[in-house]
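We begin with a single chain expressed as structure tokens, specifically the form predicted on its own.
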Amino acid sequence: MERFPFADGFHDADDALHCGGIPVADIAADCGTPLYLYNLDAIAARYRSYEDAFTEVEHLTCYAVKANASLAVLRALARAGSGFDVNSRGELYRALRAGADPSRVTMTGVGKTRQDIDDGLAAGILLFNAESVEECVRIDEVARNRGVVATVVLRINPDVDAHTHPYIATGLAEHKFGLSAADAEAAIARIASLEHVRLAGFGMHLGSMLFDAGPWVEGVRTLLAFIERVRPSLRHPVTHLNIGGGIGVPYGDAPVDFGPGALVAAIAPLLPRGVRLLSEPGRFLVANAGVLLARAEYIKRNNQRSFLILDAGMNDLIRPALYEAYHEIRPVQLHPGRAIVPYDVVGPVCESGDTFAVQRRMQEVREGELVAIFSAGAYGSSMSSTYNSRPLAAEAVLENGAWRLARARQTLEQLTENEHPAQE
């Protein structure tokens, strides 16, 4: 039995890919393709290992819902005890439907609408991660209308280079997130004067796919130095410190030797007593516990290249097109004796960018056979679209050793059910 560093809860047995103990080909036969398949048992185990790393620190894990907002995934994490970080009223709605405890929910985002804020207050969420003075003023107005006081953690942009892809870096001065330390320091008196906002702490988020504690150490030191400078101007004690998320995961064969244990060991000595640490893992909990199953529609040879054309496209999984992201790809069923050949692995969408891999070497695939795209549990389904009027893929999950359908495939009728064409 072969296991992979990039696949939590998936393994090879008898040359066939299994999820838990079930051949994924059997699940695809019932559900069709494209199909997202998540191992919820692996996600729950990953969450528990993450929590164990923070045992000695007063801490709340708030899963970043944006990574994978499937109700089945959210419910599994809620049952495991996780809190949630949401970016919109829609994500809040999903988290609550999945059983989230609102007192363990935070709301993030640079563009919160009044409705986002009002929904958060109505639900009784723990706090808002505020990104600007203007947002704090808006939160104060909405909270005043409700006759409540909103708890806020102000996001500071520490100007720390996390050395990651520019689209997923968020902690440099030129990024839209948070306030510079200088701007925040100048604004503290204004924020502290708001009667319906309780400024309870400060936070940061450096970006994603980080494999070194160094940026976090630098960022935490920046935050703590800032807090000491502004403490005389604060009306309330600092009770929360948010370090964001961003721990990287393997998307290929190479295992990653950095994880939450190493992060906690590096930052715990810096943390003051009496402050609750918040963190927001997303990708780390779910990425490697999901695969996208697709079927080979055609094997096309052109200009001395072989194109493996799948029934899944960039509308189903946009990461390769958007980030030039690497995903491991291989046939679901291996066949001893077949040749290893290079493929351009592509989808059916009318874009040259609809490409999952270029000249990727793998065992020969034949028309109609299944292919697995690994590490698809994060930012796959949650970023998918109906481009080319392609229905959203189905989702299946394995939980307690058994599989079930978690989201039915969108029908053609559902594609247009909310549209209202002009009357003739």
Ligand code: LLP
Contents of the next structure:
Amino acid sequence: MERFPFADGFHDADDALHCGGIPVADIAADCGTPLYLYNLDAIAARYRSYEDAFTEVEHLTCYAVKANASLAVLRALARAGSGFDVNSRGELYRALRAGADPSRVTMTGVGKTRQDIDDGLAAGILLFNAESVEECVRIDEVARNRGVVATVVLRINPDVDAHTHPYIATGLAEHKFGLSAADAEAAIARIASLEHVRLAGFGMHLGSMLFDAGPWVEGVRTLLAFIERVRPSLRHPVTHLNIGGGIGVPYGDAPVDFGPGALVAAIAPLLPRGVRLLSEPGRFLVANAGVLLARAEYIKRNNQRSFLILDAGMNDLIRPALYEAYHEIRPVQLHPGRAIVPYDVVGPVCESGDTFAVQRRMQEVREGELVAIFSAGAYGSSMSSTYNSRPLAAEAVLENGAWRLARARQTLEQLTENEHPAQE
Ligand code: LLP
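The structure above corresponds to the form predicted on its own; please provide the structure of the form predicted together with the ligand.
After this comes the whole thing, all chains and molecules, with the earlier chain placed first.
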């Protein structure tokens, strides 16, 4: 049995990829491709390992729903006891449908609408992670209309370099997120004076794919120093500190030795008493527990290159096109004796960017055979689209050792059902 650092709950046995104990080829034969497959048992285990790391600290883990918003994934995490961080009323709707406890739900986002805020208040969520003075004023107004007081954690942008891809770094001064310590300090009296807002703490989110605790330590120090400076202007005690998400995972063969244990060890000594630590892991919980299964439609030779043309495209998984992200790609069934050859692994979409890998060496693949794209559990399905009028892929899950379809493939009728092509 062979296990891989980039696959959580998937392994090779008899030269075939398995999820739990089941050959993934059996699942793909039933559901068709492209198919997302998630191992919910692995996600629950991952959640427990995350929780274990935080046991010594008063805390609440709010899974970042944006990473994977499948109801089946949310339900598995809700059952395991997770809270949820939602970035829209749509994500809130999903979390509640999946059985989330609203008192363990937070709402984030730099552009919350009145409707987002009102939905959050109606559901009785724990708090809003607010990003500006204007948003605090709006939350106050919406809460006043409902006759309630909204709990708010203000996001500070600590201007810390997280050393990650520029598209997924969020904690630098130039970013749209949060308020700089100086701007927040100038506005704090105004926010604290809002009668329908209870300013209960401060937070940050530095970026995604972080592999050491340094940026968090720097950020927490900045937050705590900020809190000391503004304390005289606050009307309520500081009860919450949000450190965001961002723990990285392996996408390739090199194992990663950073995780929640090292993060907690680094920041726990800094934390004041009586403060509840919020965190928002997304990728860490789900990325490696998902694969995208696709079939080889064609193996095409052109100008000395071999193109492995899959039935999955950039509309299904956009990370390689958007971030030049690396994903492991392997045939689902290995055949001893077949040659190792370089492929440009591409999809059927009419864009050169519809490329999963360039000159990637793997065992020879033949038309009709299955290929697995690994580490597709985070920001895969949740970022997919119907570009080229390609229906959204099906999703299957493995839970308690058995598999089931979690989302049927979108039909062509569903693709167009909300359109009104002619005047009626
Ligand atoms: N909290 C906030 C406020 C966030 O904006 C994010 C991610 C998270 C938590 C979760 O971060 P994680 O633990 O998953 O790193 N689409 C990109 C990643 C974008 C991340 C956006 N925010 C990708 O595919 O790499």
